[in-house]
Partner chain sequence: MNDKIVFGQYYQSDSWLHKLDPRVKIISVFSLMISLFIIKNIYLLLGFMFLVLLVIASTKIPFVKFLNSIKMMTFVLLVTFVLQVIFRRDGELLKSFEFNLTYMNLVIIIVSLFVWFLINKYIKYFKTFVFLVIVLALFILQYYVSYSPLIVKYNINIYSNGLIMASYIVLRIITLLFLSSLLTFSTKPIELNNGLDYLLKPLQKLKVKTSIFTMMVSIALRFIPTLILETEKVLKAQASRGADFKEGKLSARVMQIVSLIVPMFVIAYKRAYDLADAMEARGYIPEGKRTSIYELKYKFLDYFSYVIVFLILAITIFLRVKYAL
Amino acid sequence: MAINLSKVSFAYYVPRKKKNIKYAVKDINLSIGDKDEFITIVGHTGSGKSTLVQMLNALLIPTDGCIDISGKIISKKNENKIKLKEVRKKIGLVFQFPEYQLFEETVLQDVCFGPKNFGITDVTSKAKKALELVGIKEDIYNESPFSLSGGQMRRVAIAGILASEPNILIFDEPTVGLDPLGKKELLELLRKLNKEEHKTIILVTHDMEIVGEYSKRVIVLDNGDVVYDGDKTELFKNEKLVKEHSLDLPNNVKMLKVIKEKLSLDNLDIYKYNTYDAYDELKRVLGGNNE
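Supply, in the form predicted alone, the structure of the chain whose sequence was given, as a single chain.
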């Protein structure tokens, strides 16, 4: 596995006597593959989601425990011995607000910055390939990144990470502030990177619609603890767990659940995560023949 967390805890402040430490995340054990995973990390505000993903990228070093990233051990004991740049090259992190990651004069220069910083050769061609992959057209390569729309800025930020050819891409609430079309386009891009480029995608979100339609694996955090790690449908079936940890059901699941109860449709599978699948399931159960 590409990333293994063993009894990992993190505190933003540790008293000298190391007593009564308030951990943002605590005693976490996780394994994450370096290809083909699409993981959503969910939990209420303050549950530790952003802290966790920043440790996965070695922006934060565990207070206790260790993280094995492709054979490199990240811990307090050896944080000065590990070349963190090599770790960050393999695991790209896109923050919630992409403008924090854009600063060069042109789009192309901005995307070139990452691979240059990592000492990668053939920088320009890798940057152009990444821009093409995320759907940015050549006619805006020489424009200022700050003249772009929010959706385009996010694509350029992603291209800047992709140009360094990481195996794992981490996104912290990437759809915040986007209109419905921009949100859909961005999520379909992430799905494409997962399916066609075999990238592992790790996505922090509050949006259960995203979890339902895109996630292959869900990690639920609450008060710094991992309280669930597994299949999305098994999560949504556990209504007690969903309620206890301030989560919700996707809208299509809630709609089908009401229909199932009102019409006593015992054989209706309510765990359909997009409108087309929900329609097909209703058509199957109700025996409708109309398109």
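Can I have the other form now, the form predicted in complex with the partner chain, not the form predicted alone?
Next up is only this chain, free of partner chains and other molecules.
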């Protein structure tokens, strides 16, 4: 296991008397593999999602408890001994609106910034590979990042993280402000990184469609606690849990559920997240009825 959190708590502000501390994240235990996982983190506003993912990348140091990132212990005690760069090289974090991190003169130079900082060799070829992966054409490599469109800027920014070749990629609400096509392309890119390059992807999102269609494992946060950690279908089956934490079902599931009730199709499996899968399932059940 690559990341292990044990009893991790975090407070943005610790009063001197250490009383009534308001924790953003409290007593979290988690383990996350460094290969092949596709995890979404959900929970309503202020539940601590951003705080949690920033700790995974050692941007925030836990107030209590410790995080083990492939053998490197991150805790308040050894705060000064942590080799931050080694941790951040393995775990890439993409913030919301990553386009605001662009600053270099050309697109290519900007993508090289990360790998250069981490002391990686072959910086340019890695940068080019990352740019290709996110679908940026070679003819704008030498343009200023500020002359690009919003969607292109975001891709360049994401390439800036990919270029350091981290094993684990964390995205904090990456699709906000993208058009439907851009959103789809970004998510497909993540799927590709997960399937082909075997990267672990962690995605913070409010969008249940993404949870349904892309992730395998879901972590639900509520008020700084992990209230669910496991398979997405198991979560959606537990309707009480879904309601309690103000989550929702993906549209496909909702639709199949209505169809199942109205047509009383008892053996219809409603947990199909893709339209085509849903269609196949309906065909299977209905086709069976007609014969």
